[in-house]
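Listed next as structure tokens is one chain, alone, in the form predicted alone.
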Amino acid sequence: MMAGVGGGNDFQWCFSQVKGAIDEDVAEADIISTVEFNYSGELLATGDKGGRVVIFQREQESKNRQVSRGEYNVYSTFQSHEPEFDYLKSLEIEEKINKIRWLPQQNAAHFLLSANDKTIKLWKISERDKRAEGYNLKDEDGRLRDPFRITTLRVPVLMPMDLMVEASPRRIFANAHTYHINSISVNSDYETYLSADDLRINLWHLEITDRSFNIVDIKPANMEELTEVITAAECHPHQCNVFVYSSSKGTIRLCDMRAAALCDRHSKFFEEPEDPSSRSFFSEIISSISDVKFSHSGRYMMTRDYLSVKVWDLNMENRPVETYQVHEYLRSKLCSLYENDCIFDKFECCWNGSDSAIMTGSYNNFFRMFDRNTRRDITLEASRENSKPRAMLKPRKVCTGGKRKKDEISVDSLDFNKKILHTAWHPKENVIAVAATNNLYIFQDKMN
């Protein structure tokens, strides 16, 4: 059970590691675009705009060397997607990894799904520490032997070798999305998964690549009548027939695949009525939902819009049960955020393992945590300035006006180019991964 996230004596975070180059000039290809722990938390995968997937593995604690719990080291790196060109539409298809989703481990190998704008791939990550030697028809260097010179029959033997981690694409799921894929989600039956783009959601079987079932299609007959797009979708963690998807209008629809083959009619519709007094030019833009996540228990779901995080009870559709303001101080800055396009940034959110706390990102490399039990919240910063091992993270405060205190930062001096869009929380422990541009920060709770 997690104690309060709000600092104090009960719960504090400290620095563990940072991965990535320190250079001021960041190559576009190195910017991290997704972060995901596997089901055990022993592996942590990142995808970047260059189409690469980097997998970190947690170090095993040894008796003679006490390793901190958050010690992750590179396990495997591979090129998942390459840039392509759609000749029919004269469009370049970026190699950027939009989403990574792990499959539960069934054997010695690990499997994950990675998606760019158009194509999803199933990757197998396996280890090899033995090789066969003593073939009859081949020399040790691999050359074929003359069959007429073979006078004895040898039994090949397995010899130990240096550990090799291999990543191989087992399935490629392509040609099913006209628009850009924004979500993939593995179903709780672990046989199927869904993929969503702006207007459609498809259901795939992990063994079948040449066809998928279209389960949601909101494309109007006349595209001029288009009023909303799908922004995120996720399968329920326990009920394989239930999934949700969110829209750019700030609504969430829950669908049941038992009701019909095409889930155009939702089972539940979650929407918070808008306060007419606070309506502005930017209302529709900032109400667009950028991420939706079921709690591990399956009872709640969390949605992230531009300024807030909301927790919904699946049994109550008319309003969220909890609302947390992420950076309310930006409400007065929406005009300049619209001009520099930051208002369209898509922030993700995540639950801790026990669903008692939630985390999401902000600007200036700040990220926010909210404790659902105590209603306390904290703002922390992913920064190399505080990157000594076991260094405590100091809570940050943003000053909105009036006299600024010594340890506060003014809202006018926030750096909007430094943004935390992608975060992940270890499924069982208080270890978090935070992507800040091209760096991956790992923090953990302070051990006494």
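The model shown is predicted, which means the values in this text are computed figures rather than measured ones. Here, rigid core means the biggest group of C-alpha atoms that superpose within 1.5 Å across both forms. Residue numbers count along the first chain shown, from 1. Compared with the form predicted in complex with its partner chain:
- After superposition on the rigid core, the Cα of residue 137 moves by 2 Å or more between the two forms.
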The other form holds:
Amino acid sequence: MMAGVGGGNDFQWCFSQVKGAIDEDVAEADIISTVEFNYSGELLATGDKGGRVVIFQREQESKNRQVSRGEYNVYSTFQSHEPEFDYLKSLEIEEKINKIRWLPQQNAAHFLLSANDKTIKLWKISERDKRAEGYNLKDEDGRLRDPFRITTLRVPVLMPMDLMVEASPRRIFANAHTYHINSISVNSDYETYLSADDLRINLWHLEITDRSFNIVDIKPANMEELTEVITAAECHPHQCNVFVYSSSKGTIRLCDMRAAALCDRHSKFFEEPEDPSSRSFFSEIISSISDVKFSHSGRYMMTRDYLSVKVWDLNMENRPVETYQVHEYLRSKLCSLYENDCIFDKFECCWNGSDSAIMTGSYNNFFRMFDRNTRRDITLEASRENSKPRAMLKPRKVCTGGKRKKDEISVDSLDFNKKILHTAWHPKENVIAVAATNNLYIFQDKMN
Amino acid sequence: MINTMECAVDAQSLISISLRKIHNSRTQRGGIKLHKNLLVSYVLRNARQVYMNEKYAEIYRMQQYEEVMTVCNEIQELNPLDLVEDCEEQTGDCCGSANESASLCGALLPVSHQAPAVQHLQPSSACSVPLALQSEEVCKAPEPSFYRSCCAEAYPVSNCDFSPVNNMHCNKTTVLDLDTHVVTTVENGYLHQDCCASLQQCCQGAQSPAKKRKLDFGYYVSEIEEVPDFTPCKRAKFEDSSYASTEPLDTSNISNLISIFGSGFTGLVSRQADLEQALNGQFCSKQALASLGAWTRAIVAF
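Output the form predicted in complex with its partner chain next; the form predicted alone has already been displayed.
Everything in the complex follows now, all chains and molecules, and the chain you saw is the first one.
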């Protein structure tokens, strides 16, 4: 009996699709760096280290196949960012897409924001399925006609054509960040958005590219006094004046933009006291928050640090209301993880649509789900071996010591090169997208 | 207190690994990652703290051993035959740690423990006190309060009485502001909090005039090829020469992390011991500790 995770019901996660090359040799440019569903869940966008954005669209549910839901197929692919060189500072700017955020759909076209380390771009993705034919001044193949040979006038007619999806950059928001952008977040007013780098947060208007407001600045006057950086930021889902940002010290600050133009002084400060008995060389590293996400309700927020996920009630600042251990067995391996740089991996986390479950990634292509109501948790694996259509995923278990049972995997056997940093949950259904290096796995609940 | 038992990697290895990471971050695509380097600097600070605690504990043990041997000597003058056994017992406790390191500076090296080889009854040679400790300026046993403060705090307060010098500028840090593109040299006034010893002496061989560097990629002047490996095995070649002469670039700012560590972590300490014959063991480690403070801050200062 497979124990699933869900809001009261047991879910059974099944493999649906996998996108990406099968080669063992992974090109660095193909490594997925961000995954995001749009507001309806119809579109799924991925960004990679090569600066490309790939958008998948869910096909309409066919009446014949009621059991399985629509599959995601490639809708559009475009190069969002190119590598750049800052000549003034002699710095190369990576083209890697750090974040993608969708805008809510307001007309036939779709809009998304994509950000690399320095620049944010607003892309319009629109469909074209008609083409005008019968121009007067040019032939069908586009060559200009000799004006003297035109003897009659005709009205061009729109003819159907093969669907073409075009992506065009509508706005480019550049030159506002000295440090590396780690977050972008669209405000609930759908007019503004914020972008955060290591030391500053800027507020933009979607229509205005030559100006942004700096709303948080934690850069000290003397950089020698620097003790923490901003690691993530997000706008509140309903209150357009509220946002939060997390720090490398494991703290979260909630700010109200109505209070002051510069929100250096927080309205709320969330911090859990450190357990002195667990102090180690790496305490600061593992307490650094890598992701912060509001719940859909806006009542809670979730933070991810290296070993755990914490759920905070916005009304309680002194400690989280829930803490989930993602891979506590790594605590004794921190030295090795520091040497091979894995300890700096930034895992993300996400809520399901009803806020009853949360999901985050781990190593060995494992990802973890926690049911907030039943307090059950499950570990699943994204692998090609379990990639038969609608094959049910078997729960995985890591053996932390003693005798290893069958089907368990020991900590020393974990592949730390296979890490799941980015996951996304469909906003309305139990469909999840999991990025495993250069592959995108899509899993669905069987009951769907 | 930091739990140091979690892994076999000792503080010194961690320091070495961390510095290597910082050095490698120079050449990574996308520029220096502020967040990662800040976290690495925390590991450096923690390792330094543990290292300092261990060293002060060692110093304290050496001091106790010194006192015991002094008493042994005095008593032996009265009755050499009766007290050899006592000395041997003491030797077993103290020489074990003393023989571990040929000098206190050498104590910085991960040397395997050597069993005390007490062959002679002459206490002066049987218990081979490190040369440094035989200096007249052997610091008296540190007061417990100082010891505690040194162990407990990352930056020992300047309440110890080893040196009256409190506001020496040992190091200058060059900082490039990414926003204004201004290179400024910051007098590091924090050092007096770290180093109770005379900073003037500690910087004697290491000081070079702080100069404004032209804007360059990264903040470390040394070229990559000039930076030797950080592993301890390479330290030997720097032990004999003075710091100034091994400095490949005389225009390097002393707080340049790579130029400091280009001499090797332990090499730096042993050179200082060579320069200052009167230095006692505490002085030696203090200089290293003082420099560490600057290093930690210089790392953070982008």
